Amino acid sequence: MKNKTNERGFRLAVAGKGGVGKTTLVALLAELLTHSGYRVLAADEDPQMNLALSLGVPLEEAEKIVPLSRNKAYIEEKTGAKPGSGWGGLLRLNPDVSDVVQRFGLQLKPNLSLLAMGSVDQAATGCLCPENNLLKAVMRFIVLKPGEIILVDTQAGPEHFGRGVLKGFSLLLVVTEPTSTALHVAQKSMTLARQLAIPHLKLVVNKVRGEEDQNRVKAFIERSGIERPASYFLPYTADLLALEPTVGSILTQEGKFTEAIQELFCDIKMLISEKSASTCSSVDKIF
């Protein structure tokens, strides 16, 4: 019997503190997944909306994108309530958003689309504000077919877990730097992800400059008392900084960073396809 996740596609999110390289990782994974034949919808939940630039959208075009969370007409059309109305009034809890990708998705490649989700900026609106209700509905609707993947660049920090947008996702990558502040945010994110029953969690440590950084991360995990996650260490590389904002070409270069990304991608690909480690060969991992 096939796994239910495979029957409906695969839902993958990337979370972490601002500035740790979350959006860069999403862009690289989008490139690798599409290169492997998957149909990918990259959803940008970060209010900075830098994912479009990282995926190669020209600046002048990226600046014209209006995220769903700020599309007042669409929110009211689908939920029956005006943005900012909070808890008051009638609100459709299951709005029909089957047209969202067709109306607002930006086609970047034949098998890669971008959807600017945006985030809920109001404080104390809880889970029943129209904007959040719409974003949750979009996450439920998208990716229902085999070979389709939604890849979400979440809002920086752990606060978005409280809105339940990622409920039902199969994999969460928590990105961090080997610093105490970033690691504490990562720890909170992993704790909240387990409360949402996300079955697979991976810790991705970016900008690692050597064994000392790796040992610092391992010591933090031991002290924190959290269940030890599968961990991946991405070395610091000036080459990646030189390529920003469009970072995909780093995958064509040889080096330790590319090798580390390919190792992570290999494990993600095995989760998606439910294959054993032996099926992810060196040929599969070369971009």
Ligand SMILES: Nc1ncnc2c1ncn2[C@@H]1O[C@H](COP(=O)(O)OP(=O)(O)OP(=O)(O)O)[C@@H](O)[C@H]1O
Contents of the next structure:
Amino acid sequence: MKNKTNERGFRLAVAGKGGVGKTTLVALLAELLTHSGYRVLAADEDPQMNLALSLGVPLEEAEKIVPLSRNKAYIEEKTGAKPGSGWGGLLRLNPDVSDVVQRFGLQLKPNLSLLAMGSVDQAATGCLCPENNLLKAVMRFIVLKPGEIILVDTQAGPEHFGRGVLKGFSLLLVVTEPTSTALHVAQKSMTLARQLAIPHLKLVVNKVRGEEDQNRVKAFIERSGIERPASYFLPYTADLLALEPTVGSILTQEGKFTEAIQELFCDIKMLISEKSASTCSSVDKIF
Ligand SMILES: Nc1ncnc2c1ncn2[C@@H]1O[C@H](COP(=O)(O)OP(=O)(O)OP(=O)(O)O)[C@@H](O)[C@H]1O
Ligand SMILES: [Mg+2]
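Could I see the form predicted together with the ligand next, after the form predicted alone?
So here's everything in the complex, that chain up top.
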């Protein structure tokens, strides 16, 4: 599998049911990746755009951000069609989006930028409308340089898979809580990710309150018959709630949550650099 970040960057997305902790995880991974020397483009598909707040953008600035999905002038400039014009017409299928980060990216740190993507209406699943076409082009064709990573906070639920935005991604983290509804969404997301041929999937079980929760998840995986994914258990911690919305500093606190995140991050880093997991050790821990 050739996806070396040394050669052409790395595409990573986080998916799952509403409220399970996707944005929290994306914000923490952005922090860890940038500290490890990668350049990160964090892309937010969430219509509420909470990622900006989680990455430390002040509320009054975050409220001014217009996501790409609502940037009518740019969509028309790039696709040749007016947003809302629906199917067909003179839609440019592979719009050149090479200027998108420079024009609309918000540089938060020297090696961290945020791109507010927004999303198209769920009813428009699979549509060839200009908005969807543009978002797809940004995700798929944005050229990453060596050491660059695109990290996507996806819209809640599995519907966005139908729009094909994550095609060509190398790694999908499916976040779930240890509840049956969240696990069903995770199961669906994993099935759809396999159909998109995303080569690496990891299941991140968040807000785990004890062994009973872990056992419930393991039993669900056994019953579901899904190919057993690499699984990680992140404990429930009230410390996160106290830090909201800017959660990054949890990484400086010792505790089971930070330990579990570090373990997950170690494995992600090994995947990005194509080293074997056995080379991941405490020296890779950066906080
Ligand atoms: N391990 C945890 N322990 C306790 N609370 C957590 C944990 N992880 C996340 N949370 C809390 O759960 C809530 C939802 O988290 P978050 O916004 O990251 O979820 P989300 O999946 O992005 O939600 P949405 O689908 O609405 O975008 C937040 O209040 C967050 O602080
Ligand atoms: Mg979110």
